[in-house]
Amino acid sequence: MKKITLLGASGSIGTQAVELIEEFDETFELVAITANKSIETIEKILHHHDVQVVVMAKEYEQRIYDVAPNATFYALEDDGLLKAIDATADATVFNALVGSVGLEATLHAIKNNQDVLLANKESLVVGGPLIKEALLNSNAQLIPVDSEHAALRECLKGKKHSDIEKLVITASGGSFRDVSKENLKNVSKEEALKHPNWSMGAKITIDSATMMNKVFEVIEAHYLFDVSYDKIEAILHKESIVHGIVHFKDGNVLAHIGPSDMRIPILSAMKGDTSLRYHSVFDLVTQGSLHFEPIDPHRFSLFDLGIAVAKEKGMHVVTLNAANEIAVQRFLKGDIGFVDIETLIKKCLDYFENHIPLTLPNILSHDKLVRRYATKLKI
C-alpha cells in the first residue's frame, strides 16, 4: 500500500488524483490532504478517506475537526504544508499545488528523502537549480506528472540521457490558437477558459492560451532530463494526441501517443512499477489525421520572450513566473485584457534586476516583491 500526501487536493489535478486513489484503494492510501479555502471539496474527501493530516486556512479548523475528529490539523499560515510533509514522512508527496508556493514544499520533501510526484511546474521553473542540488544529496526521486514530461519519461525508459539528440514537447495552442494576434484584444475570460482539448484549472488554461505554459514545460524538461535548451523544441499539435517525442543520436525517434486524459500520467506517476489496469478508450483510426507545425513567433510572442528569459537564467525567471501569476489573476478578475498579460510581464522584467543570488530566501522575497508591484501596476 503506497501512502500519498496530496498537496493541493482541491484543484483539477488533485481531485483527479483523489478519484484514482479511490478507484485503486487496494494500492493507494491517502494519508494527508491540503487546500486553501475549498472547504466543501475537502469535507467530501474526508467523508471517504480516513486521513491523518489536514492542512487548510486557520479559519476552517473547527469544520475539519467536526468531520474528521481524529485527524491532525495544521494551519496553512503556520507552515502547514511543511508540517504535513514531516508528519507523514513514510509517504510519497504528490505536489499538485498551483504557483511558486509549491517550491518550498518540494524542497522540503526531497530533503526528507521522500519521493515527489510533481504536478507543480513552478517548483522547477523558479527553483530548478535548488531542486537539482537537493536531489544530489537525497535518496528521493522526482517524478513528473505533467502529460508532456510523463510522456518523455516513458520514451526514455531503459535509455541513457546521453543518447538524447532532441526532446520535442507538443502544444495544443490553447483556446485562441486559430485567432489572429490582432483579434485578441477583446476576447473574454469565458472564451479563454474554453480549452479545445483538455479539462484543466483556470490558471493553466490561460497559460495554455498565452503559451506561457509551454515556456514552463521547456524549463521543466531542461532540469528533469538534464538537456540543454538548444536541444528542446516545442511545436504546435492541435489534436493533443502526441504528448512527447524523443530524437536519439542513433537516428531512432520515439513518440508517446494517447488520449487527452490527465488521469493516465497521474496514475503512471503514482503507481511506479506496479501494474494497474486503467480503462481508457483510444482509437487512432477514428482519430484520423495528426497535424504538426512550428510555433509562430509573432502570434505567440510571449513564448519567445519566456524562452529567452529561461536561457538567460537568474532571478528574471522568478520575475517571469510571479508576474505571469498576477497577470492571469488580474485577467480572470476582469482587471486587464488578455493581451495585457504580456505587457504586464514585460514591464516587470524591465523593472526588476536579474543578477540576484538564487537562494530560497531570495526567491521567496523576490516573488513577493514582484507580486506586489504587478498587482498595483497600471496597464
Contents of the next structure:
There are 2 protein chains.
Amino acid sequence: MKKITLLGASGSIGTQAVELIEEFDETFELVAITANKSIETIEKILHHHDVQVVVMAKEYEQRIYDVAPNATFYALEDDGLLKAIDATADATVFNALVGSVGLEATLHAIKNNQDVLLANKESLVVGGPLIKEALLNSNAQLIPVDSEHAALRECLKGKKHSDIEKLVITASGGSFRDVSKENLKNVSKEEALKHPNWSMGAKITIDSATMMNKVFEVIEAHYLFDVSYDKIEAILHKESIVHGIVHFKDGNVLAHIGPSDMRIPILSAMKGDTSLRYHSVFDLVTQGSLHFEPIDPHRFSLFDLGIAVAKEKGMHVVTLNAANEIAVQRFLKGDIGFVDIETLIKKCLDYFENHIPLTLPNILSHDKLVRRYATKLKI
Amino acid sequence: MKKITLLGASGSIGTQAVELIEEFDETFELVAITANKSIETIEKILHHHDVQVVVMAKEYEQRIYDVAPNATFYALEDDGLLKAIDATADATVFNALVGSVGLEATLHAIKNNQDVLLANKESLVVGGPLIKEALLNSNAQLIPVDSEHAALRECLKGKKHSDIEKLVITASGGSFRDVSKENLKNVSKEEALKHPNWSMGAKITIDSATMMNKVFEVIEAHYLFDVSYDKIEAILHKESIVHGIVHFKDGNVLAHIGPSDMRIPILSAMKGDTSLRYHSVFDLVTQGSLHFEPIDPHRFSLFDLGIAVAKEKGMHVVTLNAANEIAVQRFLKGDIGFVDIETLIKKCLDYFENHIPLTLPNILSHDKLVRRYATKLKI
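The structure above corresponds to the form predicted on its own; please provide the structure of the form predicted together with another copy of the chain.
First the chain shown before, then all remaining chains and molecules of the complex.
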C-alpha cells in the first residue's frame, strides 16, 4: 500500500485524488488530510478513510474528533501542515495546496526524504531555486501533477536529458480566448469562471484566462526538467487535447495527448511504476481536428510580461505571484475588473525591488509585503 | 563506428540511408551495398565509400571491379544477399529491399545474430511467424524503419509492454484520398504516383493509394510489438504529421509527431542509443491544424479485406502480398486499371488454398506460384 498525505484535500485536485484513492483502494491508503475551512468535505472523507492525521483551522478541532476520534488533529495555524508531514514520515506527500503557502510544505517534505506529488505550482514558481537545492541533498522525488508537466514527464520517460531539443506546453486560451482585448474591459467574474475545457478551481481558471497560468507552467517546467527558458515554448491549442510536446535533438517529437481529465495526471503521479487500469474513452477520430496557434503577445500581454520576469530571476517572480493571487481574489470579489489584474501586477512590479536574496524567510516576508500592498492598492 | 550492410542501396530508403551515413561519417561506416540493376547509383556510392562487399546482378561484375577493385563482388543470382550478410558478420543489416525477396535476408541476418534495421515490410508481412521464432533463438534485435513503426517504438521506449492498451497508426489516404470510389476507375499511373505528403518509391506510393500499405503496417505492428490485431487501429490523417499513437492502460496517450521526413526514422533506427543531432524544422503552429477520420470501409475496401486475411493467419497473407506486388507492377505498366488491383487480389485469394504450413520453402514456392498466376490472369 502506498501511503498518501494529502495537503489541500478539499480543493478540486484534492477531491479528485481522494476519489482515485477510493477507486484504487488496494494500491493507495490515505493517511493524512489537510484543509482550511471546508469542514463538510473533510467530514465526508473521514467517513470513508481511517486517517492518522487531520489538519484544519483550529476552530474545527472538536468537529474532527467527533468524526475521527482516533486521528491526531493539528491546527493549520500551529504549523499543522509541517506537523502532518512529520507525523506520516513514510508517506508520499501530495501537495494540492493553492498559492505560495505550498512552498514551505514542499521544502519540508523534500528535506524529510519524502516524495512529493506537486500540484501546487506556486511552490516552484516562488521557490524554484530552493526546491532544486533541497532535492540535491535529498532522496525525495518531485513528481508533477499538472497536466502539462505530467505530459512532458511521460514523453521524457526512457529518454536522455541531453537529447532534449525543446519543450512545448499548450494553452487553451481560457474563458476569453475569443474575446478581443478591447472587450475584456467588460467581462464578468461569472464569464471568467467558465473554462472551455477543464473543470478546475476558481484561481487557476482565472489564471488561464489571463495566461498567467501558462507563465507559471513555463517556470515549473524550467525547474522540473532543468531546461533553460529559451528552450521552453507555450502555444495556443484551443481543444486542450495535446498537453505537452518534447522535441528531441535527433528529430523525433513526442506529444502527450488525451482528454481534459485531471484524473489521468493525478493517477500517473500517485501510482509511479505500478500498473493500473484507468477507464478513459478517448480517440482522435472522435475529436476530429486539432488547432495550433502562436500566443498573441498583444492579446495575452501578461504572458510576455511574466516570462520576462521569470527570465530576469530574483524576487520579482515572488512579487508577480503574490500580486497575481491578490488581484485574482479582488477580481473574484468584484472589487476590480478583469483587465485590472494586469494593472495591479505591473504596479507591484514597479514598486518592489527585484534584487533580494532568495532565501525562504525572505520569500515568505516579501510575499506578505506584496500581498498587503496589493490588497490596499487603489486601481 | 557502426558498420552498416545496406541491402537495397539504390532505392528510395537506401539512398536516404547512404546520405545519412555520409552526413554522420564519424558514427557510421558503409561496409556492404546491394542493388539489382541500378549501376549508376551504385557507382556513385562506390566513389565515396570504401565498401568491402558489393552485390548486383551478375552482368555488372566487371563494372563494379572497375570502380571498386578492392571490394568483393557477389552476384545477386548466386545468393549474393546472404553471402554479403555472412561476409560482414560484424555489421548491422539494413534491409531496404522491396518485396517478399527481403524475407530470406532478414531471417539469415537474425540467425547470424546480426541486428536488422527493417524497412522491408514484406519480411514481416509474409514471414512474421518465422521471424518471431528466429528472434527467440538469436541475440539480434529487429528495429523498424517504417515511419509508423519507428513512431510507435519511440512512444514505447521506457514503457512496459503489459501497459499497452492499443496502438494506432495513421494513413494519409494516398494520392486518391479525395477521389470517389466511382471515379477511381479512370485514374492514371501518373496521378497514382503523386503522393500528397511523402516522397517514396513507386510500389509503396501505389500501396498507399489502395490502403494496402496500411494493411501491411498493421501486420508489421502486430509482429514487431507483439500486440493482437484487435488492439491495433489505423485512422485517416491527411496531414501525415502524427505517425503513431500508443494508448496506455493508465489513460496516458503518447503520439509521435513530425514532418514527413523518412530520414528521421532511418537515422533513429541506425543510431540506436547514440545521441546525434538532426536538423529538422518542425512545429505545430506552422502546421496549424490536424485532422483525423475513420478509414471508410466502402472507399478503401482493400483495407478491410487485407485485415481480414491477416487475422485469419495462414498462407493467404502470402497470396495477398504476391498478388498485390504483381497487380501493382501490372498497373504501373499500364496493363490493368487502378481498381483492377483489388479484383486481381481477390481472384488470387479465391484461387489459392490458405491452410498450408508456413515454412520458408513453402512461403517461397507459394509466392512464386501466386506471382505466376497473377501475372497471367486476365482481368
